[in-house]
Structures are given as C-alpha cells and as structure tokens.
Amino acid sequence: MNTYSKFKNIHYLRFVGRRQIVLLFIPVLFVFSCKKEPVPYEYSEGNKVVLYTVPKGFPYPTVPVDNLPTKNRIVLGKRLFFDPVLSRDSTISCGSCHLEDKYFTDNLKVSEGIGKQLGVRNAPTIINVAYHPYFFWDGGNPTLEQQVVGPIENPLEMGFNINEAVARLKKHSDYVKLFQEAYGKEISPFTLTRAIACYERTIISGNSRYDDYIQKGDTSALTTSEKNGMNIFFGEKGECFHCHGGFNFTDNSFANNGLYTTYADSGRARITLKASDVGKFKTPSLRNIDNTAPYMHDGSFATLVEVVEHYNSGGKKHPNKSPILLPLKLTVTQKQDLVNFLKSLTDK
C-alpha cells in the first residue's frame, strides 16, 4: 500500500539564500498501514515529503524515489554542504567551491583544494543541477547523489574517502540524530550523498530579466540593445540555441568548440576514451552567466567579452569541432548586443 496516498493541507516553507529564494510547497499526508502502526518516523512534521516550486516555464525536475525531499532532509544536506568536516583535513567544504555570494561557482580559473592544491577543471555553478542529466564537465557522473562522492574523494579537492567520512560523522551525535531523523536509518554513504543532493536540488534560478520579457509578457524589461541581442541568439545570425536553448540555456550535449588545437585536458574521451569524443565538454546552463566567470571548463576566459570574440571568430581548428562553429562575422556593436542580453539572465 502507498503510504503517502492523499494531501490534506498545504503549507509553506522558505529558504532563503543571498540570491536565491527557493520555496518549498510542504503537504500535509494521511499516513496509512497496511499491518501495523506507523513508527514515529514516519508522523515526524520534518519527514513530510515536499514540492519543489519551480519558475514559470520550467518543467517539474526528476527526484528519486528513494530520495523524496522533506524539510529534515533538506536542513540536513545544507548543513553538510557547508560544513569542513567533509574534507581530509577539515577546511573544505562543498560550499567553498561553490559559494552562494558568487551564484554557487568561487570566480576562480581553477578551485583550490585541502593543502591549497590547484584542481584542473574550473567549477561550474551548481544553479538548477536538478535539472542535468549527468554531471562533471566530462559527464562521468550519471546522477547527482554519485556525483557527491566525487569531490570529497577527488585529492585535489577536499581528499577523504567516502567511508572514513561517514566514520568521522558518526562521531558526532547531532549528526547521528539529524540523519535518524531525516532518513529513518545510520550515517552511510547512501544517505550522506542523498542528504546533500536533496539541498542541492532546492538551489533553483529563473527570475531573470529575460523571464518577465518571455513569461509575463513585459516588453519594458528587456533594453533595445538586450533585444537586439536576443534575435541574434535564437536567429541564424548567433545560431547559439542550438547549444543553449530550452528554459535552462543547455542542451546538455558533449561538444567540441574549437578552444585548442591541442587539448591537455581530452574531455569527454576521458570517459569514452573515443578519440573523436576529445576536447568535447558538456554544454554549460547560460543563466546567471553574468556573475560566473571565468568561463570554459578551464576558465580560460575572464569575460563575456572574450566569450563571444571566440564564437563569433569560428574558434581554432580541430578535427573534433563542432560543424555549426562558423565565423559569425558580428559587428562591434551587434556583438556588444550579444553580450548585453546574456546580462539580461541573471537572476534578480
């Protein structure tokens, strides 16, 4: 029998960050069993499972089964994203590479890590990582609980091992009771790597200038130049929707876009290890693009500027590039007004 079989009331819980307001719809279940009484944790108010709310225009995300999100669990993965306890040496945490006054990246070419080790890839805001079908610039991971696992075993980043984290935690009794609590069962990996993935999916982004032009209809909200713009993008004068189109600006495909000619870090072949698949990353999300730099999975450009200079001149030639990368032979000013309305994304 499904014990969470039908809504009652409606109430409303808020999270809100610096940038961020993520509203979380919290329905109030009927709890039945089939054969006895239902344990505690199961009438626990924080176990209650929640809605994500999401912006006009965006599709409800993908959640486990196994990974419902309720206030518990969502208070708990919060707490040990931004908590040092995580890395080898307790200074790193999820939260410094990913900060919430910087729109979840740091601004930094490459993060650094336990022993002010420089990783090799740039960090990507995690902003909507609800919505991404894999994760890592090369894709090797296919969900977000795995992806946790990632970072904290990387030697470049926070260095530990999985297991002797979930050793660490369990030294600590308030964690003992706050995964209790969240999860009905001990301090593991499954349930650390879902706690943290369940935070990780409240940090949604589509408030944006952009939004109230396309989903309210304001035509005020958009400049003249940001328009301009905006016809380069989605017409055949930029062609940048096919990569970055649909509500999140991706397409989260794999592509080569001409940055080298020689590639010393081989990307998705990393994975594949096909050689066509070298020097092709995953597509990243355009929003908030404004306050994320630098760009590119090594962060070799510090401006948007130097985005669109590189796009609009073709990139360099290699043998994997993308075929639709074609010298766009922008003027100065049409390419001031690309530039422009990827402002125009950032969330208000």
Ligand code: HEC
Given for the second form:
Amino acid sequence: MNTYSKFKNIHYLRFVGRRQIVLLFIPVLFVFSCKKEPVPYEYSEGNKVVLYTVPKGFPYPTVPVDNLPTKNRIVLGKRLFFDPVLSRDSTISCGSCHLEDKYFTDNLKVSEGIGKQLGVRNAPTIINVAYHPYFFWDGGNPTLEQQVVGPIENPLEMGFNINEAVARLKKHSDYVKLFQEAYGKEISPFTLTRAIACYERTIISGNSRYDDYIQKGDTSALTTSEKNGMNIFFGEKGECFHCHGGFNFTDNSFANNGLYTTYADSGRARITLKASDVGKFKTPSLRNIDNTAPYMHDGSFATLVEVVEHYNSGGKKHPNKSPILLPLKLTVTQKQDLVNFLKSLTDK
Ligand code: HEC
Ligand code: HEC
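Output the form predicted together with this ligand next; the form predicted alone has already been displayed.
Whole complex next, starting from this chain.
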C-alpha cells in the first residue's frame, strides 16, 4: 500500500513538472498556438502504472522511479527480450540463453552465443531478479537496467554494440511507435535498457509446495522426507540457511563455497581486485533449483545429488572458503532428504 501511494506522489510530481514547463513556454505557445499538442503519453490507457504481482511472503520489489511498470513498457520489454535483432548477426536473443520453458536458463554448462561461441560462465535464471541488489556471478553490475548492456556488447554472447542496436531498432517503424507509446521518448540506450528491465521485473516466482507449507500452513504440502530435509537445511546440521536464507533463498552476499583449491575464475575478486575475494561468487537463489541444472558459476555439478555430496564433504581447502562450511557427516537418508527438500522449491 505504501508503495502505491509512493507511485501516486511520483505522478503528482510529474504533473507539477509539466505545468511549470507549460508556464515557461506560454510566450512560445502564443506564437505557435496553431500547432496541436500531442496527447501526453501518460494519459494513454497502456501507460497507467500497474503493480507487479508479488507472492505471499515476498516484499514489494524496489523499482526505479524512472522505470515504473506500465502495460506498454512490459509488453515492449518482453518483445525485445525474445528478439534476436539485438545481436550482431540477428541469431541470438536474451531468450536464447534464458529460455522461458527452462525456468529462464539454458541447461548448458556454459552458454552459447553468436557463431556458436562458448562463454565462460553458467547462465543463471532471471527469475526474481527484481530482488537482486547487483547482477552477474561476481556482482559486477549495479542495476537491472545497466545489466542489459552486458550481454548485448559481450563478444561471446550477442557481440553487438548498444548504439548500433539502437540504430537498427530505429529502422523498424513498429518499434519506433512502441517506444514512443511506452516512454514518450525515442529509442535510445536509456529507453531500450529500461523496457527490458521493466519486463524482467515481472518474472517473479514464489508458488512452490514449500510456500504452501510455510505461507498457507498446509502441513500436507511436504512429505516427511522433505520436512526432514528442510530441518537439515534450516538447522545447524546443514547450515545452508546462513547463505541461502530468506524468501528468495539467498542473502545476496558473496561466498567461497570450497569448489576448488585454485580458481580459474576469480569471481568477486575480478571486481574488487582483493585477494580475499578470490573464489567468492554471489550466493544464488535456490528457487526452482531442480529445473536449472547444471549448477555453480561454471556449471560443474550436473545434479543436486552431486551438490549435496560437495557440501557434505565440507568442500576443498581454500584460504577464502567460508568457515561455516565443514564436513556435515550426513547419512545416506539425510542426503536424500536434503535433495528432496530442494526439489520442493519448484514453482507449480
Ligand atoms: C549467450 C547467452 C546469453 C545471452 C544471449 C544473454 N545472457 Fe544473460 N546471462 C548469461 C550468462 C552466462 C550470465 C552470467 C554472466 C556472469 O555472471 O558473468 C547471464 C546473466 C544475466 C543476468 C544476471 C542474473 C544474476 O543472477 O545476476 C541477467 C539479469 C541477464 N543475464 C539478463 C539478460 C538479458 C536482458 C539479455 C539480453 C539483452 C541476456 N541476459 C542475454 C547468458 C546470456
Ligand atoms: C557460506 C555460504 C553458503 C553456504 C553455507 C551454502 N551455500 Fe550453497 N552456494 C553458495 C555460493 C556462493 C554458491 C555459488 C558458488 C559458485 O558458483 O561458485 C552456492 C551454490 C549452491 C547451489 C547451486 C545453485 C546454482 O544455481 O547453481 C546449490 C544447489 C546450493 N548452493 C545448495 C546449498 C545447500 C543444500 C547448502 C547446505 C548444505 C548450501 N548450499 C550451503 C553459498 C553457500
């Protein structure tokens, strides 16, 4: 509710701004008074600010004031997300690596970009990115809007350039019209990145059997094995919740979870250049985890059984490995319970 009144205030401010501008330009309007003013885009039906649909137990996401969601923006962003026009050779769209029917991942170890080139990291899902404070495995990108530039300009992904992409879109009269309708502005890096981010924020998932159990109090939603696994996950036996806690199963911090003694990808240290950040990666959400194999920043684990075996071992020795991670000494049944619990986090 708070958020809604915040939206109203923003609109109010916008109208005040408009009036002041109109007042300033009254003499000009006098001279050109025969020129008809177009209907401001704010007034059109598709530009009413809408609310993102948020599952029970989730907070309302933080939305930048210059990119409030409207139907026109979301529809435009979705079209752009799935349009290969944004890659140099028009073969790859965002949706080629974040596939809708694969929970917005590609189920590959590392992604395949233009010219069948292999990338260096595993494609994370974009489900619930509305809640991320920064993006990429190393957190090197600060906003969802800015993130859009990354894959467009990555030579191994879409291999293009944001300005060339804008120039190409301007040749499509339907896009010219859609951008005007959605933002009241022409196609630019500003509006292009905003439209895609506006769509991405609609992809929110929190409707798993685990949520039925927690939010609706449906005690039959989880099996006995899954409940045992949940207790390991949230208890001192498994310690998973320290990093994978909260509604989105992540604390959004960076950790070295002991995958390697020597890291080929330095992770967070790529951004901070600190030796103490080598091998630290953004803790991923575990929602829909059964559907987003393979796992980790390099896709090195094919199954959840392998992941649980890894944590059970306590991980490899590394000076930056989190001190929380110690051998768990789980029994065969407990390991299976933990895997079963992870599988209960899938959106129905
Ligand atoms: C060639 C495959 C590929 C394409 C095309 C691609 N992505 Fe990605 N995406 C990835 C990979 C791999 C990562 C992880 C990169 C990293 O961490 O360095 C990623 C990361 C992301 C993230 C960050 C997720 C997180 O958890 O931090 C978002 C958001 C995202 N992509 C959106 C997009 C959008 C929007 C487009 C289109 C403009 C796009 N992607 C195109 C493969 C791709
Ligand atoms: C110290 C923090 C920490 C703890 C504790 C922890 N994790 Fe993780 N987890 C991470 C990080 C960081 C990654 C990503 C590491 C990478 O890609 O190199 C990760 C990755 C994963 C992944 C793969 C996710 C994906 O999308 O690829 C799964 C599954 C997982 N953890 C489950 C668990 C379970 C189950 C436990 C408890 C036994 C646990 N984690 C304990 C930090 C932690």
